[in-house]
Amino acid sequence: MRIPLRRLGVYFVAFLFAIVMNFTVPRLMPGSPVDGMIAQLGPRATPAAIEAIKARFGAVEQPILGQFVDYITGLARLDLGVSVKYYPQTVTQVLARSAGWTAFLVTTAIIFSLCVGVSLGAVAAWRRGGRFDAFVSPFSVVLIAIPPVIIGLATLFTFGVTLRWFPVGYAYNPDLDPGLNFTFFGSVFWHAVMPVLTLSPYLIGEFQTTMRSSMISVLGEDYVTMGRAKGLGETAVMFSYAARNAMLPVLTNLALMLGAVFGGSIVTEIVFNYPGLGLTLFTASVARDYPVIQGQLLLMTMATLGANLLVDILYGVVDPRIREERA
């Protein structure tokens, strides 16, 4: 499907704006990476050690314009620089080590929440005004309002510390060697249960609310009436006819929520010491590691813009009317 150039232009402008913000935001924090490294040395901060640190990382303290030029030049070469906190590792190495865990966590939470939220919303709309709708719909609003940090701490204390049903941190059992075996995969999924349960309530509430509103608007359409006239079962008409055509607003909401999902993943990974991008960003922020912060924010920005572009493409696949308008 052809994507209009004006839509691609919007994404390009957003990407340029994100590049500028990724460079600016870390430098608004007080202190600098060099000062932090010198402070960590304590009594070992000899003049020779200080000079060595300034010689290696002095680029992060040069005039702001020079830093920006180096930043843009590095992006043009696909070079995100060297990490200050994890020296001598490059930013690409640091992010590559963490990106997979965040992708797994966020994808699992989205798929689980999408299945639960859409199903609850469809049933609530189909039985609107009943007991199920009267309970589920207000409860979804409550789920949306609760911050992930509250859910994370409550989940950690209840199921991790008090009941000890799930491990309280990390992505897998540190006694295991990573490998392609069921023991390792089982440990990964078991350690991801509480982080996923922390991210999911907000998503479930959003999906349920959006799906209910959208489905109510299509229940009076002719194709739903025709499905009933064919003698199909209630479940078949509800999901194959009504719910299927009510999914477009859910896709829109998913694209708009990605920023909030990444924000929630940062808090979740910090609470559960999960080795993803969120924990890496927190560690880099404490260390004033400008290169890692810039690379991290850029990666999240590209993921969000890419997902929005993908949803824009899926619109034309799901709804032929939109495809015809863009032709």
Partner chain sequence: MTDLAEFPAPRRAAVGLPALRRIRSVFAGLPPSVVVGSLLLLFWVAGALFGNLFVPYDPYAEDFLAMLTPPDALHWFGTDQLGRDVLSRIVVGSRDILLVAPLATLAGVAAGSIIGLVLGYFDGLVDAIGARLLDTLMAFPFIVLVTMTLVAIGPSNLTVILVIAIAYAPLVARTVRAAVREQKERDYVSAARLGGEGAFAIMFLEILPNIRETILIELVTRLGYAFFSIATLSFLGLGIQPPSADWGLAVADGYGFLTGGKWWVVVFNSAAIVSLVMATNLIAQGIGAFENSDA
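In this text, the rigid core denotes the largest set of C-alpha atoms whose superposition between the two forms falls within 1.5 Å. Positions refer to the first chain, counted from 1. Keep in mind that this is a model prediction, so the values were computed, not measured. What changes on going to the form predicted together with the partner chain:
Could you switch over to the form predicted together with the partner chain, since the one displayed so far is the form predicted on its own?
Nothing else is written out below except the one chain.
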């Protein structure tokens, strides 16, 4: 399956944009980041320490072009610098520790919301004007409007603090040794329930709304009438004929929403103290740990672009017409 070169060009430009922003924005800071670090040291800032910091965190005195070359060569070697907060550790180490948890959380939430939202949207369109539609469709609009912070806090308070059904923090029980056993997976699953439930309402609302309107326009197509005329059952027409074709706008929407999903995962992870990228970004921004924030921007850009690429490929799987055009 081939992706048009033009799309790849778009992804490449987005990546370049991220690289340039990464280089530019920290230099907008009043004073250099190194000055900030020296100020943090306070009385421990001996001339030797200042020299060491300057040497380790980049020669800021260099002309801007030289700095840019250093930065690009560093990137090429996957060297994103050293974290300020977790000092001896590199940015790559810090991000590697948390990226998996966010990927797990976001993927689970997207798959769960796709199943729920698409089914709700399909059924609402199938019986539009009915009682189900009259309740579910306005409810989706409400779901989209509630900031994830608030859903997170409500979930935390209800199921975590008051009912004590789910643990209120971390990704797994810290008493357990991470390993490939049932207890550990159970603990990971149990800790992910509330964060996933927090991320999902927005996604479900979006998927339901998109699916419903797309399904309604698909239901007017000849092939749906044809399916009915062939004597296929209601369920078969609804899912194999209409819903499959109505999925395309939902997938496009998913690609456009990924930025918002990452945004949601940031606050979700903060509320539930979940050790993913969002919590890392938050602690990094509180500590003004610039190298980590920059690394995060690059990583999230790559993830968003990767996911967009995946959607492009999925598009071809769902819609054979596109597959043939590209082949």
